[in-house]
Structures are given as C-alpha cells and as structure tokens.
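Single chain ahead, written as structure tokens, the form predicted on its own.
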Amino acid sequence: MISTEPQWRQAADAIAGAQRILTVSHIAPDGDAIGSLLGMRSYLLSQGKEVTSAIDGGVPPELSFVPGSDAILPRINSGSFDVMIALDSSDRERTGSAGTYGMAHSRRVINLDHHPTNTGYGDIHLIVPTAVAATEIVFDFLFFLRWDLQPDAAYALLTGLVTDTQGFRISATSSRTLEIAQKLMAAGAPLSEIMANTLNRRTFAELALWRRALGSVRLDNGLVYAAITQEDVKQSGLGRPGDGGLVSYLVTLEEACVSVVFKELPNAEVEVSFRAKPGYDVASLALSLGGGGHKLASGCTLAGSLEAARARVLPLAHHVVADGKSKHS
C-alpha cells in the first residue's frame, strides 16, 4: 500500500543501515531523472556507501555535462544490494532492465517520485505528488538528513528543477520552487550554465526531425498532433529516444489545448507523448493507456502501428480537450 506521507525516517534508517546501494531512474532519462539520481548519489558517497548507479542506455549526450554523470552505468547484470533507490519512476516498468534486476537483488526498495500516477511499488515511499520535480524531494530529504549541500549535488538538483519546470515557467512553479533554486545556487549551482545546456540547446538532428515531422501536424478543435515515423528518425540522424521537444513546442500554439506526438519505434510499438495547458489533464489519459505522468505532461507506449495508435488515442484526447473546455465555460 502506498504511503500517503513521505517516509523520511524509514528511508533514512534504511540507508544508514546499508552499505551496498543501487540507484536507478527511468528509461529515456530527462534532466530530473539524471539530476535526482546524481544528487542522491553525491550524498550516499559522502556517507561512505558503496554506490552503483544504472539507467538503461546510460546518460543521453545532452545531459553528460552534469558533474558525475559518467559514473552512471548503461546496464547492470551482477551484484546484490542492501537497498535500491528508484528515483523519478512512476512504476516498475519505467525503471527498465536496471530496475528489474535491482528489485530482484536488493533487500529493500525505496521509491522516490513526484508523479501522481505512481503505483506505490517498493518498501519505503518518498512520494510527493505536489513536488514539481523529483529533485525537489531529494532536496527535502537531504534537508531532513541535515546534510550540507555540496556543489556537485546542488548542480545536479538544479538541473532537474530547471528542466522539469521548463525554466520555472509551468503553472506548478511556486515561491518555494524559487526558494529551493536560490539555495541550490548559493551552494554552488550555476543557473545560467544549466539553462544554456538544457533549455537553450538543440541539435541539428532534432531540427531535421522537426522539419520532417511538421508536415504531419494537424489541428482539430484545440487538439494538435503529429507523427514521427522510423524513416523520419533514420533520415534525421537522431539516435536517441524522444521527439526532440516537439510535443512541448506544439502545445505552445495559441490554438492548442492539448498536444500529442506519436513516434514509431522499431519493435512494432508507438511511443505517445502528451502535453497540456493548465486546466487540461493528460495524466489520466496516459494512465488509462498503461502509461503515466503529470496533468500537463505524460506519456505511454502502445503495441501496434501508428495508424492503430492514432485511432485509439485521438478520440480519448478529444475527450480531454472537451472536458477541459467545459470546466472553463
């Protein structure tokens, strides 16, 4: 059963009594996944723990600037652990092969996450759905432990805070979010450098993917959607997961309430990403399709073709738009 309150003391005691600790985060990691993992890893190392960190596929090139990221393994298939800490992962599947191995070879599992759709896996829960990022929860946990933030940990945590709030622009950003950012900066995190390496950075391959995908964009009564084929990915040369930020760009259109991007995967699956403006809830949509996320940002993966995915998802997405509009009227 999922704990309704963060189990700070239980987590602290479990870590204090452990020597070998595994930290993992979700597949296709973003800034919050990398930042929360590295922030926690920095603390654990300072306490003399033997720390192994792994994420399926390793760290994406665009996040390799975060100090300590080279210590994250792209896979794990050996070893046993006293504690595994899963960060920023709403369900077991999101932790990938690294998480599956870790759960089978760890005595206890700590689930640290901020997604409202978290399934409550693990033995100890640090789940705070009101947090804007998993890095906020790590920050609060380190404060609970009375640990003085080190520059590398502050750098990692601010990276997660910046990326998950889109540069403090989402509606969930509060005065406390900015207070945490200020404390991380005071501990040595360079805000301008992090901004330049995340929000203000795009590769030519991403631009090439957008150029091909934009021809598929359609707008229908507040719902804007696009599709990315395997040929689009091949021709653009984008060799990493995701859509290069296209779904986030599409929802900024004045006429858009909800955006959806379908991306064809090589294994007869389709990755579906959702974004929404305040007042519209795509988390419940993703959850109904076996995925998860936040009200304004979520996703899922569906078996089958692009055509089948569109036929299944678009009517549900239209319902989300209509439901949001009815609440606004």
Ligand code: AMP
Second form
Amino acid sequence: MISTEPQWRQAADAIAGAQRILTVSHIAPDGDAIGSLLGMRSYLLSQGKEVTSAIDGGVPPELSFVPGSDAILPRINSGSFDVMIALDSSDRERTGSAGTYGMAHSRRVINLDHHPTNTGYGDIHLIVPTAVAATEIVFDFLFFLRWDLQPDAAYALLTGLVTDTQGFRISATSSRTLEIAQKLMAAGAPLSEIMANTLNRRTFAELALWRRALGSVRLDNGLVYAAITQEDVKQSGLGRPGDGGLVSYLVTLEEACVSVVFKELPNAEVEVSFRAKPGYDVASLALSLGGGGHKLASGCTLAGSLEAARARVLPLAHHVVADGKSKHS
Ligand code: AMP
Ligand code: MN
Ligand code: MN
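Please give the corresponding structure for the form predicted in complex with the ligand, as opposed to the form predicted on its own shown earlier.
Below, the chain from earlier opens the complete complex, with every other chain and molecule after it.
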C-alpha cells in the first residue's frame, strides 16, 4: 500500500475538490462490482457530493438485496462530472456504455481495481492486484480517509469480499481478509444474510441448466471443460447471465487443474470462463484472447461459433496445464 500512497492522496484530493461524481463498474456486474460501487457511493453521499451511479442494464435481480442498489441507473446519457470512479473494471470496454459516456464527460477518471490484467486506463490509479476484491481497496481507501464506516457501506463491502473470495475459500484469502471482514461485521454487515443471498442461493433454472450442461463435461489430462448452448439456456429458462457457478464447481474436481466453460451467446459470440487451481495461471490466457481476470479466475468473449471457440481455446488451456505441471515438478 505504501508505494501507491501518492495515488491515494491524489484520489482523495480529486474527490474532495469534486461536486458531481459518477460511479460505474463493469458490465454483467457481480457482488464485487455492486459492492465496491455502493460502498464508495455511500461515502461520497455522506460528504455531500452529487453522486450518479450507473451500470449498463442496472442491478441484476439477484443482487438487488444489497441496500442502496436501487439507486444504480441502468444507463446514462446526460450530464457531466468532475470525477468519474470506475470500480472493479479491468479495462475501458468492461465499464460498458456507462463508462464510455463517463470517460467522455468527466474531467478526471479514477480507476480503482484489483485485476492484475488492468490496462491502466484513467488518470488516477488505485490498482492493487493483491487485493482479493475491489471492496478491499475501497475499505482501505475509506480507512485512509478516516471515514467512520456506516452500516450500509459495510454491508456492500462485505458482499464483494464474500463473493470474490467464494466465501473466504480462494487461496488468496489471508488473515487480513478475515480482519477486514471482522471490521465490516462490527460496523453492521450481516455475514450470514449475505451468504444466504449469494453463495447459498440458486434458482431451479440454474439447476436445470447444470443438468443439461453436465452431459457435455469432459476431463482430459487435468483440463475439465463443458459447453452451454443457446438451446440449453432456452430449455432451462435461465434468465440471468453466467453459468450458475458451473466453472467454479468443475475446478473443484480432484483431477482438475484448469476448468473451462464455453457459453454460446445469442449474438454469435461465445463467453469463455476459466478457473484454475493454485499453481496454474489462466489470467494471461484470457488476456491473450482479449479478456482478463485473475490467475485463478478469468474470462473472455470470442466472436464465432461454439466449435470455433473450443478449437481455439482448448489447445491453449492444455498449455496452461502443462506449464503449471512443469513448474510443480
Ligand atoms: P467469470 O468467469 O465471468 O466469473 O469471470 C471471472 C473473472 O474474469 C472475473 O474477475 C472477471 O472480471 C474476469 N473476466 C471475465 N470475462 C472477462 C472479459 N471479457 N474481459 C475481462 N475480464 C473478464
Ligand atoms: Mn467483478
Ligand atoms: Mn472483483
């Protein structure tokens, strides 16, 4: 944190001198996207700022339990801002049209993120790749500002910490992660309620999708992969993005080093999700395919058919497995 200190001061000064602030996050938002945005928003409102928050498409219904999420607009096409803050977004494209609009209509842009693949867009960088969630960086920033954490902000921040660490299970979880969680709980965040609303909650449609997709699972030399077709999505009645956690589940197989799920999208694109066991790195793979993420969880979107995506990605994923294995031995 010490090396980034000048940036933290710059961000603090930019915010202090700003009146109109726009906060955005990434498209297809997850708990960390919503949580980091709302935690920051709470602070800004407490300082009397005029805050606008937008994420393309708005907050998905499964994340609307986070207090204050109803204030996030589904689009923005008017107004100008002193500062825009992008949270949990590794590149410009990930911020969607809300971010594109914001970058064109804000005097300064703060890029707050924890993805090692962050491209360094914007003017002020609060980028901490060792943070387990963007909400951890927001927590540290608000501590740096000596702000007394309010219960709603604590709720939002703990949501990001819980979802990005999969309930404190990923290998990057440290004693510090738990210390932050403890402080957030002490400030009023209900851990079990957040767990119940995120990791311990799924729909029948997601189960129906799994039932279909599991038939496609293959295991090949430490690589486990599956495909979801548009027909699977239609037949299961899945009304939300993602794979219902399938790719994360597949990497828990004892035999798996890396898991990949290919999901056919309606617009002749394929969403590819990667997960890895510690010691394997799927971040650079996703980056080389135009996406991004973390060593152990990453993704990208490819144009073309499911077949083309599989043919392109599987050999590269096998390389990742072989690379990790050679480092182990
Ligand atoms: P997912 O598999 O969608 O849960 O994403 C896992 C991780 O990869 C998250 O940290 C995402 O931010 C990142 N990610 C997924 N898709 C993309 C993409 N198209 N571009 C950049 N990062 C991505
Ligand atoms: Mn995210
Ligand atoms: Mn995140």
